[in-house]
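Let's start with one chain on its own, the form predicted alone, as structure tokens.
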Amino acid sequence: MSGDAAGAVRDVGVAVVGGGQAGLATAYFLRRRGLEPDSGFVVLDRGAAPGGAWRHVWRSVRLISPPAYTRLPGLPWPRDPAEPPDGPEVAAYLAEYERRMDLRVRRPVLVRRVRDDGPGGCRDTPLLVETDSGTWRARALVNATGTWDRPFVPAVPGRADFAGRQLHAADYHAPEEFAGRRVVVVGGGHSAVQILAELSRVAETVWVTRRPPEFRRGRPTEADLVAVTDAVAERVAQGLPLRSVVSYTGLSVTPDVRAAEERGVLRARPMFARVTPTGVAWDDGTSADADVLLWATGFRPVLGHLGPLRLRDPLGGVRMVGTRTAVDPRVHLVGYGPSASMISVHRAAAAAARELSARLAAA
């Protein structure tokens, strides 16, 4: 293994990128299956401390799905919490996963891009992984940046020219900054729901979806998270662009969104045709004043860096075969599609990490 000196290239089996859950899991998998940090694998990771997109969330945001589901593997939950846990609990949590399994993770090392060392299109070559803090060549990748730092916005006519605020929901932290204010919140998914919910005990609001909203009585079973999961690898193996989250379970209940349709501003209104510099307007004729959007309007894939590898299906998804980009059997993508949740992420790491492991065996 080459040096730390500035201009080296460091030579390694695997580059994790990305330091969340899904890249610490598929580390704890990697170090199972005899790889040592540094030389073994590397987890590159751009933020400036651990836990994730999770340190960087609204303060009421908390986890949907029950503690039981949604552990790393390895090390149970510090407590069993009467209530899902909040985004400082899950940081926290992450971190601490992340010194106890001592996975080393370099940060903050920011991958600006991964191409091939040698002939373009040759799988069987090495990856270099350049970054801010020098270059890994690395036998094999595995991608888990999320989606956190991707957020989408919508293009739609007069957008640049309202006079308000717009934010979207990963720049939102409280409800008390908008007392008073006309609030148009856009989003059918369960950040817009959540958000809606305290929002609307402060100010004034109107709530847009693209489609109506079906709500879900009920936990979901471990059935109906599997299912779920295998839908969205279904949809993943033929190279389709992803759907959210909420069009294969539903919005969850929980008791702040009961006390939000209580109080009747859970009614939804179809998708705006335009924003105008006072608010938003319909084709109908009838129109909304606001003073602020909030686009809740979810997250693309962090894929940028990879690029150069051109694993782009032109249906407009990545074409997987389990955790395995179709097009180059060196490259991973883990909390990507079915494994994009704490509750999927156990599975997908341990398979990416068996296959890697006996790619790296066979070399």
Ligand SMILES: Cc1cc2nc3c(=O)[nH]c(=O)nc-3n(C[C@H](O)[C@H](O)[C@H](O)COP(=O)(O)OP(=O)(O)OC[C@H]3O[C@@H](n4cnc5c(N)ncnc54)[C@H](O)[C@@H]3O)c2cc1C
Contents of the next structure:
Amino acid sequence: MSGDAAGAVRDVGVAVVGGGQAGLATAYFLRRRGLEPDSGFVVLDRGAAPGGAWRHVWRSVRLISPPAYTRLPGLPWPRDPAEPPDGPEVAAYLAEYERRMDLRVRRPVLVRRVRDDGPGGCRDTPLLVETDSGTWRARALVNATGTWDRPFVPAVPGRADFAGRQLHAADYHAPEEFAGRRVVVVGGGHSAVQILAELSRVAETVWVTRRPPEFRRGRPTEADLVAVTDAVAERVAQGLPLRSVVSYTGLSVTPDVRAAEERGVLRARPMFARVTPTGVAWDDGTSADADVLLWATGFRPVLGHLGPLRLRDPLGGVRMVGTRTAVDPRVHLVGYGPSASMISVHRAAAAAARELSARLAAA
Ligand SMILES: Cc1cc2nc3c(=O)[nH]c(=O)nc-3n(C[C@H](O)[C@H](O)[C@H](O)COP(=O)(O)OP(=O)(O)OC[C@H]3O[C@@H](n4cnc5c(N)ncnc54)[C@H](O)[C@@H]3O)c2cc1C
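Starting from the form predicted alone, produce the coordinates for the form predicted in complex with the named molecule.
Next comes the full complex, this chain leading.
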């Protein structure tokens, strides 16, 4: 169900932008605190169907974090999670979640812009949430738009001149279409390694990373995961830009990754200096010819629609106090920084709902 016709303004307590796992977990806790869908809160999601980013991930993606503690509040996985769920299973789980919890997500609704309803900058007025299906006037906002819609490719000299195909991991589906091709895979994260592991079975691959990759042996414990979350939280509390997940966790060694290691395809070269029409070249005079450049170089938070609120810190990130933005008490970010995983989103969503319901009650 989408919103009303353009032009109508509807009042709501909390607007939740994004109906992936972060938006759903937040809506769940808002409901638990007595807010009703439509009047107390509304979830607006641009996707055509439930599942957030999990609807779009490439065929072989599976939950890499332990499924036993990677789930949303109030709903167990439908089957024994010993074998990690794949993308369609996670998307189906999220679809079932919003149905079961009766969260009444409105989609497809694209939020174009969020601004003050009144003089800008006083941080006390309601917010106008402008969408392609009308406008909501909200007393507070939870942004849960994830990162999938903002793939990042670094600026590298010569990139526009490459004669072959370039794609980001977000547009990668399966290895078959690259059979027999020469592919340079760029990136040192889990996505790069997973794609490389399967691609190298059918294609000739070169792996390039900015820093030497660090593999982590053994499964992370719950304490390890908490420590990572705390380290990221410390960074966002200072207003610093986010760093990649692997810079905290190291690379997990799944059976596919181990097999790729044994085949000798996980030897990383340092980042090249430039792209040429026929491949990539390093400053030491070496080069590699390529048909395809595959950028597994990560994503950035989707925050453009919040531009008018001027949340950005001079240090480059958004400074946070818990899930609340430090400069604007009306705005919370869930699924950002320390809560950008299914493991950690539970705690963040609960905290945001607690703070926001108290704010609405006090007004
Ligand atoms: C390949 C991959 C593997 C991962 N594996 C794991 C894992 O194993 N374990 C783990 O814990 N985490 C993992 N993650 C990280 C994280 O759990 C996922 O990225 C997850 O999808 C983030 O959920 P989210 O709700 O924050 O964002 P998303 O799932 O991206 O949902 C955001 C929603 O907001 C909507 N939206 C965006 N902009 C707007 C707008 N302007 N207006 C309206 N709606 C909008 C989108 O359509 C989307 O539905 C993985 C991520 C990726 C990419």
